[in-house]
Amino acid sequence: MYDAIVVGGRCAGAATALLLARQGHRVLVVDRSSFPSDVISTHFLWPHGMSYLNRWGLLDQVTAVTPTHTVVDIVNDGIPLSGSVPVSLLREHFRDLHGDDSGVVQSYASVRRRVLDQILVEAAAKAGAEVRTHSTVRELIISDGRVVGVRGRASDGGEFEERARIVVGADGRNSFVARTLGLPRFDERPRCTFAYWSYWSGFDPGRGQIHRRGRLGCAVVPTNFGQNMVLVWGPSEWSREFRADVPGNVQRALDFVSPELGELVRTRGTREERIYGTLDQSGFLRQLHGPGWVLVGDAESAKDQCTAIGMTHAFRDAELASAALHRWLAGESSLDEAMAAYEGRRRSQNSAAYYDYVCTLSEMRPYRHDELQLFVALRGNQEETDRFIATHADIAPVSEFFQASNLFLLNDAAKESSAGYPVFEDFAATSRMYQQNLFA
């Protein structure tokens, strides 16, 4: 009998297993993959994601093979902003969510899953968790209405049956655990982005860059193996036309959104791998826990990639869920009390507001005139630019930055006008042009 069986051994699952095992609990992790391996992911870690790794003692392993940066460039319709997440907001975020602010770091990174997941799985095993890779869970064992274990097929083809006090579903947006339990999705947001990316060598973009123009976005971030991840995305309703010529349309999107980045990739870049893509980005929530089970990561809340928050949120869930489960397993609380505490943090008003923020952004509507004026107003106001970046990354509350009184103060204190930014010269005509499918 295990204390916990974790279904899924990547960001959310391996981290949950690691933290539970370090508390002395008997943990089994089952994943159908072998490691190291990649998975469809835009694999970005914001500073709070890196801070979790630091809290767990794994950051040095990651940064030894992964470039890190602190300042990020964000360019919206030609309006550039640069900044970093303030340490003070990071500390406040961790104190509010976890009760302590140890291990906070200000850097971000783009970490390939073949690198990160291997480090996490090895750390979980080193902590004492039993890790079974290349093994598939095929059935949940339910007794008296409660999940009490799993049945599956091991790497050698043999069947296995294991029992535990709790089963953790950490198996992604298409979670087997959630589907087997018949958990419905709710607050679904079908409008989302398509995203395509690959890895180029041959140029140095410096730090990470995120660009938006009209209904399209692109980003470049240095990642492992001396390569740069280059990503483009757009509204899902344009995906059919985009897929007609993926390599050509990746370059076309880069040239449209950021001509400078498009030129850099076209003239100096060497693509090292095939182009990866995903159309399955719709947002949804699921019930968090029930008799004998709990969900973490994308299994309980999936969101579009447009703010690159997935892995960071998986780490957050792992720390919250493992802390709650430890209190129960150690006899410090009932399971109901522990799960209520987990749910209270995961379904807070701030969390709901950020979910809505991501889902709204993922519709990829062109920015309104007043939204673009806000970006102009932020120019020269470094403190508020940094707070905007922290808000975009779910470190500062969305409701605080975007409240009307704050927006009024920002516009009132603006040091620049919109003059000089081409997007404002004939805004109506530009807005109409942005509605045209570039790939049709």
Ligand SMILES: Cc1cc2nc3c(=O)[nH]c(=O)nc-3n(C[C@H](O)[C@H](O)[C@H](O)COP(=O)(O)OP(=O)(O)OC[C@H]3O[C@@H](n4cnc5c(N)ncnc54)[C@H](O)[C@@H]3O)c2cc1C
Given for the second form:
Amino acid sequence: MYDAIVVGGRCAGAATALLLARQGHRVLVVDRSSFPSDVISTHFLWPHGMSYLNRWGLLDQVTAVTPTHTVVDIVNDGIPLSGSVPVSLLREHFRDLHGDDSGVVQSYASVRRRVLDQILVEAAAKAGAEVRTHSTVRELIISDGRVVGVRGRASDGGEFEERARIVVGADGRNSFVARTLGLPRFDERPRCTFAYWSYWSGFDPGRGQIHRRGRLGCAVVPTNFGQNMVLVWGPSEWSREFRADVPGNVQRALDFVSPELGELVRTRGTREERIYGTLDQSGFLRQLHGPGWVLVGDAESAKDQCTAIGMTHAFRDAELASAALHRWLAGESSLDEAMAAYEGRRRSQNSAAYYDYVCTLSEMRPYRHDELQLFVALRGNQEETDRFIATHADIAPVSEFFQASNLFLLNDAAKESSAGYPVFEDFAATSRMYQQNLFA
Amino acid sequence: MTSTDLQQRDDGELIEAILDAARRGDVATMAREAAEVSEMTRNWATHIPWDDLAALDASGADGELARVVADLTEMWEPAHLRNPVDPDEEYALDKNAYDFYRPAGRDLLARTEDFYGWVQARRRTETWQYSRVLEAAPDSIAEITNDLGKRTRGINFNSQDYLSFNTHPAIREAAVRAMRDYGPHSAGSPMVLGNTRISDELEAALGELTGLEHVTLFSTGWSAGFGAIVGLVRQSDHVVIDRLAHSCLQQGARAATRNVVRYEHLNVEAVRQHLVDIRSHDTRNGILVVTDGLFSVDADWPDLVTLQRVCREHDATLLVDVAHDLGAMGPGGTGVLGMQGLLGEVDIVMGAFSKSFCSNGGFVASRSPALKQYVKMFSGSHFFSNALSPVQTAVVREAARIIRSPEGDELRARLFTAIHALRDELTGRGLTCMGEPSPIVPLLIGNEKLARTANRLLFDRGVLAFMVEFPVTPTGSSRFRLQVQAGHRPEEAREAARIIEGAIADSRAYLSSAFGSAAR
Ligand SMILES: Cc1cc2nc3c(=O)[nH]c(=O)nc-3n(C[C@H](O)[C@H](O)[C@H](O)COP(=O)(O)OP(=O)(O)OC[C@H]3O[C@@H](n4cnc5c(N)ncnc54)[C@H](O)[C@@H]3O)c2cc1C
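Now that we've seen the form predicted on its own, could you pull up the form predicted in complex with the named molecule?
What follows is the entire complex, opening with the chain shown before.
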């Protein structure tokens, strides 16, 4: 009999197991993968994602093999902004969400999942959790309407059966736990992006860059093994045409969105792996908890990759859920109270606002005139640029940046006008051009 | 990585091939193609039996094949193409007014069209909460028409008439008398010949109510706030303003100077720090600190005692907008100032008549006759605007009289009985009322879509409530602003609360939304 069985052992699962085990609870983690291995995901970690790793004492292991930076470049239709997330906002974020602001760091990184997930799973084991990899949960044991354990196939092909006081579904977007319980999807947002990426050596982009033009985006971030992760994305309704020639269209998208980056990749880059991709990224939420079970990570809420936030959110869930479960397991509160606290954080106004922000962005409509002018107004206003970046990454609440009195002030304080940016020259014609499928 | 890896087909192509084979019931080909699918995708799409496809029943009799096809299709085809939605409703619910703030193009007329298209979508989907019209005097029940011509009757929390003066016989009588004595028109700026003897009496009454004897009248509350700031503050001066202060104050600040600092709502310590900061580099120019008394969307108020002291310590001047509280709360109707023992103590007070005094109009008050003359001369909205009409002035004067009489106490007691009934019933039903008991009961919703949909239902179910969203509130923190009147019976308030709860629950189900409205 375990205190908790965690199904899935990556960002959400291994972290939840690690935190529970460190508090002395008996934990079993089961994952069908063997490690090290990848999972569909680019792997940008914003500073709060890095801060979680630091809070858990794992950051040094990651940075020993992964380049990190603090300043990020964001270029929208040729309007460049550079900034970093202020420590004060990071602290506020952790205080609000977790009640303590220890361990914040300002850096970001792109960590291959085969690197990161391995570190997490090893840390969970070291903390005392029992980790079974290459083992698949195939059945939930339900007694009196309550989940009380799991059955599955172990790595040696044999069957296993284990019981616990709670089963944690950390098994990703396609969660087995959620499917088996027949949980419906809420707040579905079917419009999303397609994303294709791979790993290139041969050039140094300096630091992370994120570009948008029209309905397409691209990013480059230095990652492990001396390589760069290069990613392109666009509206999923263009995906069929994109798929007709994946390598050609990756290059075409780069050339369109950022000719400089396109040139760098074409002339200097060597692709080291096949190209990966998916368009299955529609957003949704699931019920968070029920009798004998609770969900964390993508299992409870999946959303598009366009703000690169899923892994960090999985870490957040792990801290919130493990703190709640600990209070219950330690006899400090009832399970219902503990879960209500978790739910209060996860289904709050701020969460809803950020969810809307991501889902709207993932429709990849061309930026509107007012949005582009806002980017121009932000130029030269470092404090607000940094706050915008923090807002984009779900570190500062959407409502604090997107507040009328703030936006009007930003406008008034603008140092530049639209004059220097070609996108404004014939905006109507440019907007029409942006609606054309580049890959058709 | 080997070069064959590099050349490998991407997963999308492989999934297409698997789907193709599935349509022919060719499970062997399905399995063969699946063997090439990347490890990444296998670790992610864990619901697909990648290794066991060959074992599927090719006849499809057990439904497994169809399930696999459905799951793979979901990964392969854009989801929204499978779930068509009403484009009008999607457009209406997805956007914000601010999305249209900076339109493109040199044709000022043509570039308003985009915004209008959105307004039309909101109208068609009955989610446009603005521009409704009354069919009769708004009482605790009102009959209204929305801007599509659809009529409804409901318990009315959509009018600002906290003391129910609009139907009060003495108020109506005062209006009639002024109409007889002076006619409907003031016929001039208050600086010229727009005022009457009643105006002087009103200034004196307001002076007594606020403890600040030098009062200037404005023809709207908005122009009083805007005018006070632009009248006093110059380019090199500073304005330190609560983030949520009323729009007329925000716009006045922006119009007066570029040196505007918005501080965290109610945070007096933040004000102190901003003042220290400004005074560390500017000892020569003025600083105006601006706040509301009762805030109209959060229903809370600042610690004005400390705020006024902090201002004095740094040679800053305090301006407080008491539009929503004066008359409706506090001892003798003295509002938040009276509640904090500050009558006559605050540097500058401004207010509006439109909430508790049954008329348009506003005022600025202080203890300084010089300030009064200065504001009259340099607030454009005073000098260059027609004065309050004699009827309006008389109504406000009569309202001020009642507010300060025992009848005023009785009306406020009735008002607060209704307020408590409404808040208790809403809270008891698990909803979140923000702020403190006051004539404004903000019911927190959060998500705009949910609020817009609930608002649509309420219209048909007999509750009139104003839904506030961006730009009145920040993005993602919409709410219903329920404005209570002395004329509301407690049972009406409870009935409304029950209907509101039902509408919110139904909207949540309609949108299949799992979000609640806790703050963080
Ligand atoms: C294209 C793309 C790009 C992305 N880019 C980023 C990014 O740059 N930054 C970022 O932060 N996020 C990104 N994300 C999101 C991120 O990948 C996810 O949010 C994150 O992986 C969620 O972690 P998780 O632990 O909840 O689930 P997963 O990482 O999906 O892990 C679930 C685990 O559960 C296991 N499992 C499933 N079923 C069973 C079972 N029955 N028995 C045992 N084990 C099981 C699986 O094998 C898997 O290992 C991206 C996502 C996509 C699709």
